[in-house]
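Just the one chain here, the form predicted on its own, laid out as structure tokens.
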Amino acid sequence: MSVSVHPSITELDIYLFDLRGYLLLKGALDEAEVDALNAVLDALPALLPGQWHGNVHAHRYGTSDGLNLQQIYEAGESFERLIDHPSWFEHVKFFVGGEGTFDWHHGPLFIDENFANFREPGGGIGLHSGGDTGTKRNQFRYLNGRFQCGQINILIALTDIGPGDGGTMIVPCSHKSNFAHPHAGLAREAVDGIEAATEIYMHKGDAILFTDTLSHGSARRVNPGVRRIVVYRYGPSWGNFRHGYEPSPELLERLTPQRRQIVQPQKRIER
């Protein structure tokens, strides 16, 4: 391997990520950090899709995937800390890659989407992505001794996620697949029962790091209550926001220099 490896990244991490397309980071957040995040979410008013609370926007992808609170790093310091959290930051930098190349011209990373998701009974999300699609934005790539991945996701559990809770489901190794899953059409709203798909059970505070190229979705939630997760999507610093959001001046003002560079790596040129 021709690039330096941070001490927090083990040889097994590299092997398993390359092989499976994901890592399960047990205890990525401690109990106090999870409680602080949940307290912020508890204090937010109930929002309908399309409504705003400050600089946080309520949004849905479809009809059954649950409610997303987009730009959740605008909700306060507890979410700001996730931008460069030490439990995953060095891993994300390493797998997105680009150190010493033009990709780092504006810094190592950019977050193109970040949100909290609430999923109630009956909700789920269908199987999507996969190596067969060839999508440039989320491509998996290892070339010349370095990873060069287009998008690395961090998915954090804020509630325990076990059987019946609508956990994330992935098809291991599908980031290298040349063919679409032949049963993908049966998994438009949830991935339950699809052969080779694995449901990831998590304790609150655990996180999944995965390349977005991996075929993934979720099981349908059948238990009472609400599943809470947070997702931060990282890519190279030259990327752009997926949904056209921009960080608020208030957020940029209070962020540390490193976090500000990740949130807004390219500075506007004034005339």
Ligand SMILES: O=C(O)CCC(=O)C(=O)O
Given for the second form:
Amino acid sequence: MSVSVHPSITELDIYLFDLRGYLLLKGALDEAEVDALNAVLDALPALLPGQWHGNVHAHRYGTSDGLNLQQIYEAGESFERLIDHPSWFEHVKFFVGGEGTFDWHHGPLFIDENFANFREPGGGIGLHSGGDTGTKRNQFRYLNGRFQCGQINILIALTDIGPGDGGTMIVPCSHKSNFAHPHAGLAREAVDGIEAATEIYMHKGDAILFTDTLSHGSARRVNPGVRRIVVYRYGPSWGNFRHGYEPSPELLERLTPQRRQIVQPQKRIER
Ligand SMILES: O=C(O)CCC(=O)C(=O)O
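To test you: the structure above is the form predicted on its own. What is the structure of the form predicted together with this ligand?
All chains and molecules follow, beginning with the one already shown.
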């Protein structure tokens, strides 16, 4: 069976994603959308890791990566719209793939993690992932004429990210690497100066679409102020939550059918 290619996905998108493991989606969100997302974040109380505000959970991965607000799609309609945003939805569906196969048993996609991240001066995250591990959960795969990737990330800038701001860094093509980068490791806390890694500068509203297999991390933020990003991670509909969260009944109630299916692909079986 041949796979359908949505008209918004160009031959160049396919070529570059396959080659480099990522696409930069310039202006994925417009100014009004970015302002609305920032307004929601501004209105939230300051939270410490482990605290909840409604159905949003404050969390950290390490010591330097900054605060994450997990389950951020619970924070309001402007975050709900990101679930199937037209700037990336068809691309994500295409690269996760699975159309017409058992992978689509419960629909095309599932979001296993979604969060806003606040990166303060001094913060960063070390280089992680890479094709060498063969990890199935986030694998990059192109087989028999179709993409079948385990995890596609959408990382959206909510602030401008330029030199000194602690931009996302990637090693282009490393989703196909057979060897671990000798300088990889979260213990390094930032990717600055690591051979072959490039920093991606973004205007607020730009997004990076990337296979999670790609070696990635961020530069250390040295400028004053806080970098804000949002990350939604998509995989096949049979996936499970990275951290064991559940969508709230209120969220499920107010979502459109398409969004509800991405947030909770499998219907609960009543006894
Ligand atoms: O903070 C960043 O720019 C990188 C985010 C990251 O490492 C991830 O999403 O896994």
